Amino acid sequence: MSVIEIKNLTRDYGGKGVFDLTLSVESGETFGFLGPNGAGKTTAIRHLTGFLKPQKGSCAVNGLDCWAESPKIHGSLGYLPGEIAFFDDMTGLDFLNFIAEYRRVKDKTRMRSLLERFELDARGKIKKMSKGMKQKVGITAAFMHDPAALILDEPTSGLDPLMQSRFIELILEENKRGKTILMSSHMFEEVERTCRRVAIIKNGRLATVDSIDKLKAAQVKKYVITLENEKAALAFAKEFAEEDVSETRVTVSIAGNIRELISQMNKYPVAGISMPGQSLEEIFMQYYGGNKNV
């Protein structure tokens, strides 16, 4: 059963926006919504949360129309916007207590647990908080009423690696509890660890909906092989028709299984191997035929 549905959604900002977008998130699913900045992810999410009215098409959460019935939806929805609007003169704790009262949350045990998880002392003024601290306040506000469904727009923005890891742990726990989560991101690693399926949006249009496994299989991965001498490096490069040779280092691009690479490495005096990180934009360029206009 689909909990979150977008059907033929269009909002045109003069060539930018979203166009004929259709996707759905099933009950209990953590679903990744991928795309570079400016691809249309936030525009789609603002329709789902009832802040924008579709020019064409529709959005629904639990069968309720997101524009016409947004107050009903918000009661059981957790939402973390990409850019959070705070009352800056409040402390973080005042803001969270305000949200708790707005949502009629009597038991604040979960709020305190989230603050502890993310090591946040929320007693300081929000206007004096760092980006990461403000993000932790936003995460706590989105999760503390224990919503059945969550829509999260770039949720780890501003968090350091340790807090990103703790956030991922939180998502995995919520998934086990049967929560339905739509999570937008431009960080492939984050989505890879939490989601089974992903949608990729490109220039406001749905490029694909696929499983993480299929997306990973489509990646062309790069390996930097360091040989013991330049002669061996040149010979090794010829095995893969590679021209990317720098002294004793050879960069090899492999799609799928690396068995052949390992086999060839066994024939040469290899001193080391590394795998440079790839940005999501690079993965898009590979997945969609090298089109730089993503």
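In this text, rigid core is short for the largest set of C-alphas that superpose within 1.5 Å between two forms. Numbering follows the first chain given and starts at 1. On a predicted model such as this, the values are computed, not experimentally measured, just so you know. First, how it differs from the form predicted together with its partner chain.
Core-superposed comparison between the two forms: the Cα of W67 travels less than 2 Å. Positional change of S58 between the two forms stays under 2 Å at the C-alpha, relative to the superposed core. A displacement of 2 angstroms or greater separates the C-alpha positions of R249 between the two forms, with the rigid core held in common.
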The other form holds:
Amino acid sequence: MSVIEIKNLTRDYGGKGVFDLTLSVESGETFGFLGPNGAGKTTAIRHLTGFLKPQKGSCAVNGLDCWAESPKIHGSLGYLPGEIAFFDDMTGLDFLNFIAEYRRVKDKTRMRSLLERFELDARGKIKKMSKGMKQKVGITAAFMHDPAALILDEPTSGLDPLMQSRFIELILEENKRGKTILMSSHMFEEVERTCRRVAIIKNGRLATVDSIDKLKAAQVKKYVITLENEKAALAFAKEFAEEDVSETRVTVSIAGNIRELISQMNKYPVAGISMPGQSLEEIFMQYYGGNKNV
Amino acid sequence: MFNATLFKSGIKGGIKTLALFCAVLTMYYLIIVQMFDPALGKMVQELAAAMPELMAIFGMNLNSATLTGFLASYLYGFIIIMFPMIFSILSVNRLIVRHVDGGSLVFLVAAPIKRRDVAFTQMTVILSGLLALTLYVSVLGIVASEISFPGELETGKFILLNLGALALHMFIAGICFLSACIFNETKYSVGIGAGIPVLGFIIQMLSNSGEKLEGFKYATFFSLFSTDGLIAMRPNAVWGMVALFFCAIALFISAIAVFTKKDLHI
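Having seen the form predicted alone, can you show the form predicted together with its partner chain?
Next comes the full complex, this chain leading.
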């Protein structure tokens, strides 16, 4: 059964926006909603939360129309906005207590355990908090009423790597508890560990919906090998017919198995290896390039 | 219709501003009540005859011979228009504009609470503030007058005057509130919501001051609040007050309807 459903959704902001978007998230699924900045992710999400009325098409959560029955939906929905703005004059704790009371959440044990998990002392004024701290307050507000479904717009932005992995743990736990999660991101790595299926949206249109495994298989990974001298670098590059050499650094692109790379590396004086982060655009292009070859 | 948590938070957030306005108004009331001199009534009349434009610009006139008339012209011509007007603008800004433009409205509408109830509750916060302010200055005026000039104030008329002021300010708050519910950006919601009443007030002040602009006298809704008319209990003035009251309700109802149906880019 689909819990979150977008059907032929269109919202035209004059070229930008969302066009004829259709996708659905099944019950108990963690679904990644990927797209570069400005692709229309947030616009689509604002329809799901009932902030915007669809120009065409419709959105539903648990079979309820997102525009007409927004208050009912929000009873069992957690939402983390992409750009969080709080009531600045409150402390984090005051704010969370206010939201809990406003939503009529009586049990605050979950709120406390979330604050502990993210090591957040929320007693300070929100105005003075760093971006990461604000993000943690937002995450706590989205999860503290233990909703059955969650819509998270770029949830890890502002979090440091440790907190990012704490967040991923939280998502995995919630997934095990049967929660349905839609999570948007502009980074592949972020959804890689949590989502089984992803949709990629580009210029407001759905580019693809596929399993994360297929996307990963199509992914050409880049490895930057640093050698001890330029001569070795040139010789090493020849082994892979690679031309991307700058001084002692060679960039090798490989899809799938890297056994060959490792065995070659054993023969050369390798000083270091690193993997540059790949943009979603690159992965997206590779995915499409790969499909054409098949 | 009404969310008690939101109401409580709204009142808590505005209590300092309310206290500040009450303090400033207390100062004005105490000073102006003290300035009244029954014997001075005659002098004021002479002054008004000598410099009618200057007196008129602040809405002061010949009624000022009695204490009720004196307070009506010195307090309710300018002070009691300007301060509550600023109070309304600030309240609407705090309760609606800031949340819409800044985006913190997300937390109020992404909850099992209807948008209609959010807007309605914020309206009750604004109206409670105005009611509290009016109640305070009414009691203050009566008490200050009774202490300094026992028996001089015509309490019934003075209360009617305050009711008239309340109706006017509900109407002004209605304009601000509607504007805040229509527009998403502060520059438009405040610009128009505060701009209309401020401009109206300036036109009213200028039209009071000279014959050239006399024609504009009835051009703004401020003419529906007639201090002279109310303390003389003239039917026209009472009808003006009733009209302001019902128009204010219409403004608030439309504002809530707009807020319920609008697209929120938050």
